[in-house]
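Here's a solo chain for you in structure tokens, the form predicted on its own.
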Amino acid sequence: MTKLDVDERWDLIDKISKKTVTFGEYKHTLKDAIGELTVKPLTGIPIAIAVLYGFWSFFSSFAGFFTDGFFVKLFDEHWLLWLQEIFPGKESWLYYIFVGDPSATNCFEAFGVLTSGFFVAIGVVLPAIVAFYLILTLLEDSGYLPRLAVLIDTILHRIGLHGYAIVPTILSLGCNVPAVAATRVLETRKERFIMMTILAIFIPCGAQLGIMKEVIPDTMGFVIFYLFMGYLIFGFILNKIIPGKTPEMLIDVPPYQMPTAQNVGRKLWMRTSSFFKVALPFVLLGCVIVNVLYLTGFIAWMGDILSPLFIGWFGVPSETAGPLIAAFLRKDLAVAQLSAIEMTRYQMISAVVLVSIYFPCVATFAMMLREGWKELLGSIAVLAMVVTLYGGLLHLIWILLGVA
């Protein structure tokens, strides 16, 4: 039996459909009309922008309400004070690792395992992840997500992908780990490699977004813009240099329907709980490792070695070496650490972009390795090139604008 290529498969589908599909009278319903409006570019693009704006507004409001209105008070006014009172040996290395700076007045700046570690994971990341996965599940179960895939298919073809690549892209905004697994829905090896590479580099997870909103709310838009442009630019470049074709999209578009509370609740619990089984241990481990590296002087040593690259090429302080090391364990923890470093507005933007496009966190790394070691090595090579070129480009932009 010979294997059919893409064009031959489409011809076979066309022949089968002509023999099996019959057309009769069908009454156009309101759901059909709405479905058509959401896939036609003239009306679908404004609707998509409105949906994504509503998505972001809910994400920001929900996460901000629970983080600032509840968890900040709980951790800073009760948990931190209680730990500082009962934990022995304020001058010891053990105190520094687990509680952090004895003079800290809030958990975010203490950087201890039991202070910043728990606050970042539970106080900042948890509300962000719940908000993200709630909206994603509603879009998925209502039938809008497949229509968004159809709408964006033409754009994604420019970077060697088809419309259904929007699924791992959106999933990656929650967590890169399930997003890498979701690249399996793409048909060719070329598509899977491009998608896995650009999502690991340019798409911040929900945890990062939550931390960015907390520490750099005024400059977060610049960071997202630079990451989005990098997603398109380097996706386009990879499409040109990697051999292979991008087949046409074949996707089932279900009718619109009302999501059920039971199904939404089940998916939300499954996604949120599985995320924290992976995330929380790495956040706590990251706090331990980074604090030990600070205590032993390793971070200062790395900063001295890398300072010509950081200061001269990237335009950021040498102290960002610490957050870059932490980023391998958890990028959200690394972004939180950047907030404690004295930088200009533009250096902070560059530093957060660098952390975002830096090597994927260890959980994503492990997931990429499962997809194939050749793909992983190729992604690492692309990543090294992207960090060097894009980081230097950002510094050049600031110089040309006269703000560096």
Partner chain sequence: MKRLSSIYFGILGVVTLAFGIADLLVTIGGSGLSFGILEIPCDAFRGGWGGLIILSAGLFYLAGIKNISEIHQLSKVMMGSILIWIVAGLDIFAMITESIPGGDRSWFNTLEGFLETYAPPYTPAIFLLPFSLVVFYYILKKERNILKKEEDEE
The other form holds:
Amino acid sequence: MTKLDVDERWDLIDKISKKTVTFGEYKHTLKDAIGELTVKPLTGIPIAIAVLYGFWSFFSSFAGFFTDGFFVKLFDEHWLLWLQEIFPGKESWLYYIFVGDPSATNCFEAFGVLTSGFFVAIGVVLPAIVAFYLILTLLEDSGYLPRLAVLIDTILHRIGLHGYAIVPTILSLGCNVPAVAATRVLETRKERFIMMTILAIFIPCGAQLGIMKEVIPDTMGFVIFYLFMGYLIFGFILNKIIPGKTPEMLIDVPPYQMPTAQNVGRKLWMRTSSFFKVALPFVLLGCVIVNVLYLTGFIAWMGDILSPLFIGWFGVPSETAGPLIAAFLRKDLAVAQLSAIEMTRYQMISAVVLVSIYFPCVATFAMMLREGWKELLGSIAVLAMVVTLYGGLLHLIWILLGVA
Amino acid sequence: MKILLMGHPNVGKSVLFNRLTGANVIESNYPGTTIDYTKGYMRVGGEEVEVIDVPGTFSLDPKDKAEEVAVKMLHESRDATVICVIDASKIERGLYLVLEIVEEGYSVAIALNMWDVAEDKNIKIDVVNLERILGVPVVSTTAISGEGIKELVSRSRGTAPVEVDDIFERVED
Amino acid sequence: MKRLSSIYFGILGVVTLAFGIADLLVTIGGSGLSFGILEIPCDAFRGGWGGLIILSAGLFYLAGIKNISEIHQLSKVMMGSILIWIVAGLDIFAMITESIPGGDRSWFNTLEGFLETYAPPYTPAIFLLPFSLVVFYYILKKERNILKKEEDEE
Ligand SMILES: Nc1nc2c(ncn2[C@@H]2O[C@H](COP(=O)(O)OP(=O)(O)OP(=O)(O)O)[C@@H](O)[C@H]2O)c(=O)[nH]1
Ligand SMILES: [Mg+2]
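Could you present the same protein in the form predicted together with the partner chain, rather than the form predicted on its own shown above?
Entire complex below, previous chain first.
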């Protein structure tokens, strides 16, 4: 069997195509011209800003409609009251686990499996995830995403990240798990490691965005900004200190195309349902575990031990120990739990940031392990450093501003 | 019988796969959507045929982990019929991968996908002549509308390996 | 036709630009403004971020009016309109999602409350929306002209 070398192959292809292909005249259409506008920096950046605006506006209107418009009422005024009435044994530990605090007036405070667990998963996270995936799918199928990558490439290159990094980054705004898998299209181990690590640390997932919008609507912008700056800063640092190459990568830009309702619907359904298969058990399990840990006094004990670190270094109340344990299972649950702790606005911001960066959730952790345990260990080392420095930095900022 | 779908990223392999098997793998309009392989089944004339969708790859010399999956899958399926999916509007690059696979002695059929895009761009491809030169079935398809898929399936059944030397000869006539 | 469209989109561009600047100034000023049926929002999101987009829409229009029938120029005008549709579309979507739930009292809004949400004043983007749609008319007309020209040539 003959094998050709690269040049021979291209020669043969040349001959074949001369005999079989004719390229007719092709005039630029309006679609192509608009396509060009979206990738050139001068025009592309305002467009990207508008797309981001559309994204956020849709996300908050859609999620707000279901959560604030209907679910809050349903869960707080009907479901919670009903459960508190019919569930037997107000003093029993079973009641504590399933319904939670008997004096609670809303589903954030109660923290039972059936109350907060369902409220967080269905009332808050479900609408947020649906909204996110709807927009993501439209961006993907229209062909805007790879163009955004080209656009960002010129900018991100200055800090040593590759433009294609934007694809896993955007995917991880929905859920970090598929995003970690998506880093497989990056060429070198170095790039994959950096991407995977900063994704898992800094990018909040859709569930977390949804709950943040409920719990800290006013200060959420700052939290996201702080996380995003961390993403850039630590991406830059890692790129400098880790040996290896970040080769140029050609991004193939497909033509713009109208998304079909059928494909959008199908993808939305697939992603939402697979998200829930992972999320719901963890949210419910998380409630059980956290409640059991409270009942056994473990969390109070942890809080006491860690309080110098929490209060002195991070500037958050020692009760944050509870949410941090929950955050290992589900970040959304942890943020919900934070909302019931007494603290200042600034402590709240610090606590939410900590919950976000201190450890990936267990599903992401498992996915990273699948990509290689060496990488995982490396990520954890980076993570420990980031939490200490970047978490502490926020406290320092508050001190300098005189609000801590 | 076993069919393996190979081709560059974003040429429509997953759309084709979903059409053939009724499966639901994610398809999107950017390269690098599929990052792992998926197996599915379809029935052709009473026979159960296994179909495999893999990540897109530019060549058989993998550049990243996703491409590795595709190449590994190819090498594990020596007995498979390979359907090379090509973006008809970028036919030359696609042929490179086809030749590589042909050289390794696989039975190959070619789907000239995105036929509608090529037509829009005024690119004309002489399918009959291409088929004569390559010596393997070549079928124009538009995976999103389903056009040409039936023919692709029936034509890819009887395909056999070809020699590159013969292709060299035929291209000269 | 060409001249007229340049003038039309030129004026639209200037107005859009002015609205964008007004949005930003009002946001910096910190209190909302409302005259007649126009209301300029002052929150950082709709006024600030949204204002920035309206401002860019105006710039797109102005960049595209010279030699508007050329496809690359036309695409800029089109993009100006698209930016307005994004902001206006989502302003309207926000109105819709606010108009349906009943708030503290009941599950759903009353019919009156529902309709009231849609009453003026409107944001600048919604105000600009109908004027931005004219770009469709222009493109259709242009295509028809090209077809006619081709027929004439044949
Ligand atoms: N116009 C047109 N678009 C098509 C056709 N086939 C597929 N597409 C589109 O091409 C895009 C890519 O399709 P996929 O099936 O995801 O591509 P893939 O080859 O699996 O790509 P990777 O998984 O990245 O390797 C989708 O947006 C499809 O809608 C076609 O025949 N014509
Ligand atoms: Mg695919």
